[in-house]
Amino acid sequence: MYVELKNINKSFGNFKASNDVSFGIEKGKLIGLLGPSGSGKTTILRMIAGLETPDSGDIIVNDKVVNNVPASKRGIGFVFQSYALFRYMTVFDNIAFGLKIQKVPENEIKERVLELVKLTGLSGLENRYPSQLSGGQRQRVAFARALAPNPKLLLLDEPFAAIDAKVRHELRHWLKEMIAKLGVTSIFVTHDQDEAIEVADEIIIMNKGGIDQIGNPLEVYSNPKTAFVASFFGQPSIFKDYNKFRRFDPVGEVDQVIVRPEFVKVTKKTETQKYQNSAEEGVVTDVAFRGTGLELTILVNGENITARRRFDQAPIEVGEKVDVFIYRIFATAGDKVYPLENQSLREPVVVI
């Protein structure tokens, strides 16, 4: 492993920010630290950078324990959420800042800065000041500045949080392609699930100072290992009794049932429901526009279920009775997760 954290603990007063955290990262990977506010993501990032010191445990970069190595000597690039650009410096001088601190010769500085300006799509903006740039351009400058000294590790703290949605989406693709092209090991902190799934090679899910699950995006999303991870993604409907819904295998006492919108198929009464014998009747209580489709809230057997419907399907209105087929659920007992599929999916469909 290129980066390793071993049994890291960190407290701020009575608050346990990191609780026996251990993980490893392979060289060249782009890793997402994902979790809600207060879960310990940024504390981990700052300790790796040398901006905080762990109370116990070891931080290892390229086979070297760096706990007592000053931040300036760790060879780590850091991209801040707020850009942290020097407003009185031009784009060129902002990118060159770290190289000047290292007393790199002027001709090498110019060559490296112009190389990064071209690489990050900032050509023609070298003499502008941060106030003359868009949010996306400022973030690219911050990224180029962090890369200028050729860091062995790049850390990004919610790098797209201050950028509008359209630009944020564009920069996600740009960042992933750039990291792959440069081959620099990178860790970014985010609380945005879509961002982590779209950008990261691997996701580390943090909760209450500890790690709940590590895996590639598809694995973590599809096969949650804890109740927290199961309920964290998407916009799940959560209720107590899955026996209200037909044809799921019994698993004994459960604490809660988690149903994600993509686990639900909604059909109008005039449409064919493939699994009619397992569908329940529901009443639509809300219809909301969500950009890529409609989000429906449906009252089914006393529970509010969230579902989605595409624009190219017949519209559904508030108050309309519909058929609701739930084909998958996550049932949890303590921290254990039981993924359950509707029994109808295991039976042959007879078409008459």
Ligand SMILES: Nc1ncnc2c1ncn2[C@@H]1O[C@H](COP(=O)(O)OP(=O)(O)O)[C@@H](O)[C@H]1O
Given for the second form:
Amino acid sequence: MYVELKNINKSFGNFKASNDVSFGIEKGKLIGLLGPSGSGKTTILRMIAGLETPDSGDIIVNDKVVNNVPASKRGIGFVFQSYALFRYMTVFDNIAFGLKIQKVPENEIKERVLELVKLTGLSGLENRYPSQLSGGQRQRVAFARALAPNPKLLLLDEPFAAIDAKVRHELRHWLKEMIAKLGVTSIFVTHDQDEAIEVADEIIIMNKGGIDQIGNPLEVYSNPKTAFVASFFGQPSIFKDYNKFRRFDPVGEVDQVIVRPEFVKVTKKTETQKYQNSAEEGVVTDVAFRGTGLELTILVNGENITARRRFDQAPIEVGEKVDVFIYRIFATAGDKVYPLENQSLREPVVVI
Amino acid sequence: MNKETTSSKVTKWVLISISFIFIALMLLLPLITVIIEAFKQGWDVYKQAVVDDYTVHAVLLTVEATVFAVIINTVFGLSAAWSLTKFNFKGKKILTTLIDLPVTVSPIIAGLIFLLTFGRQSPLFPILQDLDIKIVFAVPGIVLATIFVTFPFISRELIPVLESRGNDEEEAAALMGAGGFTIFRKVTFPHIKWAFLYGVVLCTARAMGEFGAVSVLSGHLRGKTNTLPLHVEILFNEFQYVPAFAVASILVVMAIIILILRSVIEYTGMRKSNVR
Ligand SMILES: Nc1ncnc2c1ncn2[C@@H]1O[C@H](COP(=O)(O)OP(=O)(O)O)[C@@H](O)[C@H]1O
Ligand SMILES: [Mg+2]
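Got the form predicted on its own; could you also share the form predicted together with the ligand?
So here's everything in the complex, that chain up top.
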């Protein structure tokens, strides 16, 4: 393990920002630290960087306990959520700052900065001030500045949060490629599940200062280990009453039922439904356009379920009666999660 | 609609006129009077009053007290502003409140406090006398009083600027290995430069004009502990009107220079910070 946190605790006053946090990160991996706002992600990142001190527990980087190493000696690259660019320095001077501190010879600094400027697509902007750049460009400068001194570990706090949706998408892929190319071990914080799934090799899910689950994107998505993780991904509809859904194996007492839109199939009355017998009838209460298709809200057995339909399928209107078939649900009891499949999927389909 | 615009126009001009008349009566008229009175008996008399030994000494003492006040309040102002905005500690509230004390306490009271602390009645007096340190009715007392009354000017300018900005640029610099002084010089100072200069100007202006506290501590020893404002008062009390106004005009000129500096700093500072 290149970075290891062992039983880290941290409180601000009475507020427990980190609760017994432990995890390990392999060298060269890109890790997504995912959790809702206020779950303690930034605090973890700041403790690794040395900007906060844990109340207890060890932080180990490259086999050395670094708890007592000051931030300035850890040699960690950090991209702040706000970018924290030096606003009275040009792009060039921003990127050169770390190298100047290390007293690298002038000509080498120039070479390295220009190399990074090119790598990050900032050519021609070297003499601009941060205020004269767009959000995406600032983000690249922050990235280049953090990388200039060749850190072995790169920490990024919500690197895309301040960037508009379209550019964000491009930057995500750009960042993933860039980090893969450089091979620098990286941890990036995000509250956006899609971002974590798209970018990270491995995801650490935080909730209320603690870690709920660690795994690769597919694992955490399809096999949530806690009720929180199950409800965090996708755009789930959540109900209390388990008995409203037929044809799922009973698992005893259940707190809530989580249905993700991608596990819901909606058919018009005029269309054929493969599992007609186990589909439920519902009434469409809302239709919203999303970039990828229609988002439907359907009232089924007194519960609102969110589902999706593609644009190339026949349109559906508010008030229309439709058939709803649910492939899969997550039932949660306490902190346990039961993924349940619709029994019809296991039965031979009778074609009439 | 039309009526409303007319009446708001009238309001606007009435208010502007009131402001101008007020400024003319309260500020310009006295200033012009000072200059006219100073030159009433011609240039030669004016010059004589200005190059008078006692006057020159008073100018030098005023400059000395001002320089000390600015230097010491710079050090104090930077430390106080820095610690109040960058750290959390016990007594932060108390420090914030105490910084403002000098502007809320009347300067005369401030002077009396120093008089009681260091004067003959004070238990400290014998100790000071043994060490051969003279504070009351001596130059150190004047410097001390000037520092006291100008205490908050620099820190008060810096605190809002530092507060509005957070720490992350400093943190970013620290993460790249920069030490405290480098961070201050390269990251923090460029940001507070204009506010700082503005604070220095205000501090200077206030230090030069200080009368109350200095008056109590000075003892009015001509050629020894007389600052410019005190010198003016003495001349005036001696019915030497022309010299009094002549000396006062020196203060007026100094004030105008400061005013110009202030505008330049404000203007440049505003332009620079608009770019960022
Ligand atoms: N310096 C601090 N002082 C007091 N509370 C803090 C401090 N830093 C963070 N917190 C609190 O800790 C909690 C977690 O913060 P943070 O780690 O920033 O969460 P996240 O990055 O996941 O949004 C928040 O409720 C925040 O108010
Ligand atoms: Mg955060």
